[in-house]
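Taking the form predicted alone, here's one chain by itself in structure tokens.
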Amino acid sequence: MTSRDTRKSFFLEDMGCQMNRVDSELVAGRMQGAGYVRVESPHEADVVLYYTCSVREHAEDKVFGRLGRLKRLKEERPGARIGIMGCMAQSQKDRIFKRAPHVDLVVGTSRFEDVAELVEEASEGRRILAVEDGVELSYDRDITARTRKHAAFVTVMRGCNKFCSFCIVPFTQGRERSRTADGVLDEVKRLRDDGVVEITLLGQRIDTYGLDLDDGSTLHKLLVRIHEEVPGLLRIGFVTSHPNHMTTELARTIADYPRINRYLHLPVQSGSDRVLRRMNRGYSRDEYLRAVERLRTHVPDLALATDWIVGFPGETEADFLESVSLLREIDYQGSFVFKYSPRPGTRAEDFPDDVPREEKERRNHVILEMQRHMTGARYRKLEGGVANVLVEGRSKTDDDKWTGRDRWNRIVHFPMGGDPTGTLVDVALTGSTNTYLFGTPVV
């Protein structure tokens, strides 16, 4: 007899954004406490779930091709059920079941919670649209599902009230809402007590935590918090936040509390004030270099990454230069660049999509190469040094080799006997590339 004949099975994969992640996660916990058991492939499952992102339209366009391939599954296995889950659910809506027929439910951003029951009621033949809008989540979860031993991310606000206009966000997501620090704090803790190390706060906009709140909670007072009353954690990070709300404070803060990373993603999108203003960024490349000027005042060895949209409609070639130029002077560590695709709903989408498809790749590929020849630049002036590492687990590259990041989030190999994920090594840094540095354990 199969494992199928005794026991239910389910397939998650998650897609997008570090919020996608804790959100499939909570989704694992709930089919688990349902009697599902996970397996690794979706051919092995009675229940295929894809947590999905609608922020590209690659990443829908990787959804469909998903599907695609599951028709056959659906044929040899009536009985198997496929969802569709998360942002691409709540945008798409209705349009997936036309789209590719034989997926049973279709749950949005305000269900996922109640995945297990859903998946009961597909299973009696029905097909399942689950999107509703205004339902506020629990964010309670099984801590225990998680996909990292020593590390997890904790969602603390979710939805987003900065109506970019190249973004959909606000409409699968909802308006900002913030979690309150005591729930927020006790998540964290039941996390450190199964052995978790690092945490990392997550928010769409996460400088505005606490402002929809009559507490007068904010970021930097939520941080203080977590490294004061949370003796046990080695790092405490945050992402994504906004330069408009990148306070004196939660400089000071990272300045001041050495538990929290110095690594800071703060999205700039376009250098030039004619493509801000388009996609509504609500700032000028002055007041961004201000921000930066603020952080840097008070943390001077900050490491800075960023994303860049390009191709944006209306982007000239003069435009997208000046993006060049804020690059330079910026000098980030990294930069995660975009190629514009319009996103429906989006105010964007009524512009015209003017920039050729190579002159986007073309681009990409500048600022990623400047990219990639700044960081190695960076890298380099490290070597004879020695790196702090929180140890992450074995080198997906060189199975001899362990992995970790520093309080700026550099990646370092090394060689070492034993197991020593999650603990801290002082590396001596030997050499570099572009994207990473090597050395050997401090003994």
The other form holds:
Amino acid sequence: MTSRDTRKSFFLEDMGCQMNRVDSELVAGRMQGAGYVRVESPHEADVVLYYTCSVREHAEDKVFGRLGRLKRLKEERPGARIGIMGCMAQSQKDRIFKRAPHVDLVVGTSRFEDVAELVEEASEGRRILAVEDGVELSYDRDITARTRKHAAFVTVMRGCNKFCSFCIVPFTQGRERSRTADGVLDEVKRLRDDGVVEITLLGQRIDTYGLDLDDGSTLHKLLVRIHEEVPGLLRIGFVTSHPNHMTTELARTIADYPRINRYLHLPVQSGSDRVLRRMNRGYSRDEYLRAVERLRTHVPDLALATDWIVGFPGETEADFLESVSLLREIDYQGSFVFKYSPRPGTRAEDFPDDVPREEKERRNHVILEMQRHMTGARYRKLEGGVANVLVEGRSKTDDDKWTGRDRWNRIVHFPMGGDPTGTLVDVALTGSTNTYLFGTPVV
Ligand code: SAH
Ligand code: SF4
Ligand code: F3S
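Next, give the form predicted in complex with S-adenosyl-L-homocysteine, keeping in mind that what was shown is the form predicted alone.
And the full complex, kicking off with our chain again.
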């Protein structure tokens, strides 16, 4: 007789940002701790969980799309439990039950740690709505529930106090709460002991790290401590930065500590003062430019990436052209472009969403194309040089090659025998495209 695994199973998909991914790893750990086994398809799972995002309409549509396909599953197996977790649970609350009556649990951003208990309660044939605010959270995840062996994200703070007029994050994640530096160090060391060589610290406005702790903690002090106390790490990165809190100490820290990445994600959103004001970003075009200038004084070769929102309410062609000119002026290494979508409860929801969809599409395309060319031009200048690459694994597009990134977050492909994953390799750069560099190892 063959013995069958009688343990209950769960399926979990994370659909949001990196912070959301870390929280979903915590959820996976909790479920495994409660005796569930993880499976790869919702169709074979007793519990189906989606860890959702609300930042744009498209993100929410994707979740409802997934839920639509689960209607059949629920008809065939009424005992299966379907749960919505994360930001969309927090922002939509019981509206999710109305739109998708086959959902059993809605678990918000401060109750995810109790996921296993909540799933059990739902099993008694009850719908569960757990969306209270203000619950103290731990960061106590099972670090072995990671998907990547050599690289890991570490959440150093939660929430956001900025309330940009377009953004739902302050509503879904609450106010800024920093984790103690000792707590962060402890997790980083445990990750290091588990084989991690690259960490990326996470916060929505990571430059404000520590300001709420009243113990003098700051981002640059935290980076220096990690650099000094965890020598086995090869790379230390952090996202997302906001120009208003860029300190000289932070710039100097990036310049002075060789294992800290020379890459900053510094979203600008728009190049027009009029639009920036209405977005409540808290800086003008000129102030942003001066923040970049200060950074580049200390770190001349700093690579910068940014986010743009196109089609924000009232964005005229003249406003858009200001974004285009700022893109040129800063010469970013990379741009992420988003078409504006109104988010419930935000201030901008009251502004008429008046830029037509095709026009948003066009502006999106213009910035992306320009950025592609600018990235390509930057990469071509690097040909003939050598990149020090931290190898991440096989290239997805070419099985014969390995892929990794340098300290400037540039992707490099190269062929090599053995398995160099998780190590540093010097690659002589022989060519490039608009999205990556390639070459051969220096021997
Ligand atoms: N904390 C980060 C961004 C978090 S959201 C920061 O302050 O920059 C990630 C990106 O999504 C934002 O930078 C913005 O470009 C985009 N975004 C946020 N809300 C949006 C909305 N309502 N419509 C379109 N894009 C949006
Ligand atoms: Fe959203 Fe602005 Fe906070 Fe970033 S800083 S998370 S865009 S409110
Ligand atoms: Fe992240 Fe999306 Fe929430 S960007 S913080 S998962 S709304």
